[in-house]
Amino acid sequence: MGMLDGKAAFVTAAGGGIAGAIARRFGAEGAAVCCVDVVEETVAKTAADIEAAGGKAISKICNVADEEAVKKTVDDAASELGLLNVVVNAAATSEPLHTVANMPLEVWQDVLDVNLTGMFLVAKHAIPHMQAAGGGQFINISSTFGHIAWPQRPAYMATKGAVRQLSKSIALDFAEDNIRANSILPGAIETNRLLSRTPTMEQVREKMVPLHPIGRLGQPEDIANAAAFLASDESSFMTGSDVFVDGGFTAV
C-alpha cells in the first residue's frame, strides 16, 4: 500500500522539475495526479512517466493567472479523477535583478499574477472540491527568500513570503472542512532554474554549497519527500506550519 492510496491530486508546475518530482512521489504512493503546467512537452511526459510506472495520471495545459482557465481545469480534473483532496501550489515565476526603485510595473505585476495570485486561484476553485470530499490539503510552495533577503529580488521574494501567509490564513479559515495547508520553503535545489543566471550547475554549487551546512544542494526528490508526508494522513496534525527543507540555509 501507498501512504497516498486513495487520494486524488492537483500539481501545478508538474512539467518543472520540484513539482515533476512531487507528481511522480504521489503516483508511486497511489495518489490519482492531475499534472498541469504551461509547456505542453514537459507536463505530458511527466503524467506519462507516472503512468509508465504503473500509476494513473492525466495532464492539463492552465496558466494559474488566468480565473476562467483555472476554475475549468481543476473542474475538469475533479471530476475525471472523481475527486480532489491534495493540491500542491508549485507555479511560480522569477524576475531579473531589479531594484524596487527600478523595477517595471509590468514586471512586478507578472511575478505577483503566477506566484500569488495564480495561487489564490487555485485554492479557490479547490477548496469546494475538497469539502465535498470531506476534507484535503494544500501543499504550498514558498521558499527560503520567503523568509530571508536577498538582493535584488524584490518582487519573487514580496511573493514568496506572502504565500507562508495565504497557506496560514486557509488553514485557519477551513479548519472545520478538515482542509490543511501547509508551505515548504526550499534551499537551492539542483534545477534548471539554477541556472538562469549561472552558466554551470557546478559554478552553482561552487557559490551555493558553501552556504548549505548539510554540505550538499538539495535535490528534487528531497523536496517531493516533505510534500507526501504533508499529503499523507501522517501529518493529520501539522496545519498552517512552514517546512524547510533547505539544508540549513536558514539556519546559519
Given for the second form:
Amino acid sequence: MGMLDGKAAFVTAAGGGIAGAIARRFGAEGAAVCCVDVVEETVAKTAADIEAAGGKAISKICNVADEEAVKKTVDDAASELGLLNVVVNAAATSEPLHTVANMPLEVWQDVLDVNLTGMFLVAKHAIPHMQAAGGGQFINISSTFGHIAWPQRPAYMATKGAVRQLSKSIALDFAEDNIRANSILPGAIETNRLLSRTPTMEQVREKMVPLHPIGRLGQPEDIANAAAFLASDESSFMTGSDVFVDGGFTAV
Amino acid sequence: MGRLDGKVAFVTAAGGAIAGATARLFGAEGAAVCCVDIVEDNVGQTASDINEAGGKAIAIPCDVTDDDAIKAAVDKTVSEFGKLDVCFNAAAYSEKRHRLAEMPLDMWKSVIDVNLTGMFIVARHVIPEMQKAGGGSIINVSSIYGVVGAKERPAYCAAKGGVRMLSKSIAVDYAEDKIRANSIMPGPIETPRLLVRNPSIEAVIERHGTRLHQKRLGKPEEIAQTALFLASDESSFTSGADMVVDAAYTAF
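Give me the form predicted together with the partner chain now, not the form predicted alone.
All chains and molecules follow, beginning with the one already shown.
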C-alpha cells in the first residue's frame, strides 16, 4: 500500500534531478504520474523508469510559460489519468550572474516567465481539476534563495521569494475546496544543474558543503521525501507552509 | 515494517493529547517509547495503549524542570531499551491571560521554566545518548505563537519563539554528531487543554474566525504525522527547520 494510492500527479521539470526523483517516488507510492518537461528525452526516461518499477506514468512536453500549451497539457493529463489532484511545480531556470543594474530586462523577464508565471499558469489550469476531484495538493519548489540572499541572482531570488507567497495565496483562496498548497525550500541539492556554474561536483562540494551544517549536499531523494509527505494525507493540516529541506543552511 | 524500526524515543508530555498521539504513532511505527509526563495516570495510560497495540513502551512520571529527574529518566530509558535516538519535546503550559505590565514575575518565570528551560534540560541529557547512538533527531514543539503574537500571553509567546531558535542552535552545534533538530509550529489543535480557556470547541472555532481556513481545528494525529516524518530518516536533510502545521493560520 502506497502513501499516494489513488492520486494522480502532474510534475513539472520531471526530466530534471529533483523533480525526476519526486516523480519516481510518487510512482513508487502508488500515484499515477504525468511527467512534464521541455526536454523530451529526459522526461520520457523518468516516465519509463516509473513504468519499469511497476508504476503508472505518462510524459508530455510543455513550456510552462505558454498558457495555451499548459492548459492543453493539464487537461490532457487529467483525462488520460482519470483525475488530477497533485501538482509539483518545479520548472525553473536561473539567469547568468548579474546585478540588478547590469541585468538586461529580457533576462529578468525570462526568469520570471518560467519560475513564477509558469507556476501561476499550471496552478490556474490545475485548480478546476482539483475542485472536480474534491481536493488536491500543490507542492511548489521555492529555494533557500527565496529566504536568504546570494550575490548576483536578483531574478532567481525574486521569483523564489514570490513562489512562497503564491503558495500561501492559493492556500487561502482554495482551502474551502480542500486544496492545500505548500512550498519546499531546498538547500544545495546534488544535481547536474549545479554544474552549470561550477565545473566539477568536487568544486561545488568545496564551496557549498561548509554552508550546510549537516555536512553534505542534499540528494534529490531528500526533496522527494518531503514532497511525498506534502502530497499525502499525512500532511492534512499543513497548508501555506514553507518546508525547509536545507541541511541547516538557513538555520545558521 | 515500521518507519521507526530500531529507534528509541523519549517523549515529554506524553500524557497529553498531542504528545500522546505522537507517542502512540511512534510506537505503532516500531520505535520503543519512553513516555514522560508530570501527571502519572495519563502517562501510564499512553504507555499501556502502546503496549496493548503490540509496541514497546515505559512510563516515567517526571517534571521537565527537574534536571536530576530528567537525567534519571533518560538513563532509565537507555537501560531499558539500549539507547536513545529520538526526542519529542512537548511539555508546555500557558499563563493566565495577562498583558506584560500586569504579569507577576513568578508567573513569567514558571512558564519560561517549563516551556523553554525544560527543553534545554531534556536536550542536554538526550544529546550525549544520541552521540553514543551515532546520531538522533530532536523534535521541539513550538507554536504558531512562536511566529505571530497572541493577545495577553507574553510568556507563552516568548518561550515558543525561544524554542525555535533553541532548535536551530542544537541543529548547528550537533550536526557533526548526526543529530538533527527541528521545531513544529502547530496551529489550534483540538485537545482538552483548549477547554481550560474556552467554554467549548465551537467557541474556539468562532474566536479564530477567518484564520481557520479549513474551518476546523487540527487533530493531535496531524501533529504526530509531522513528528513521524521528522523522527524518521526520510527527513535526513531537514535540520534547523520550522515545520508550520496550521492550515495557513500564519500565512494569513
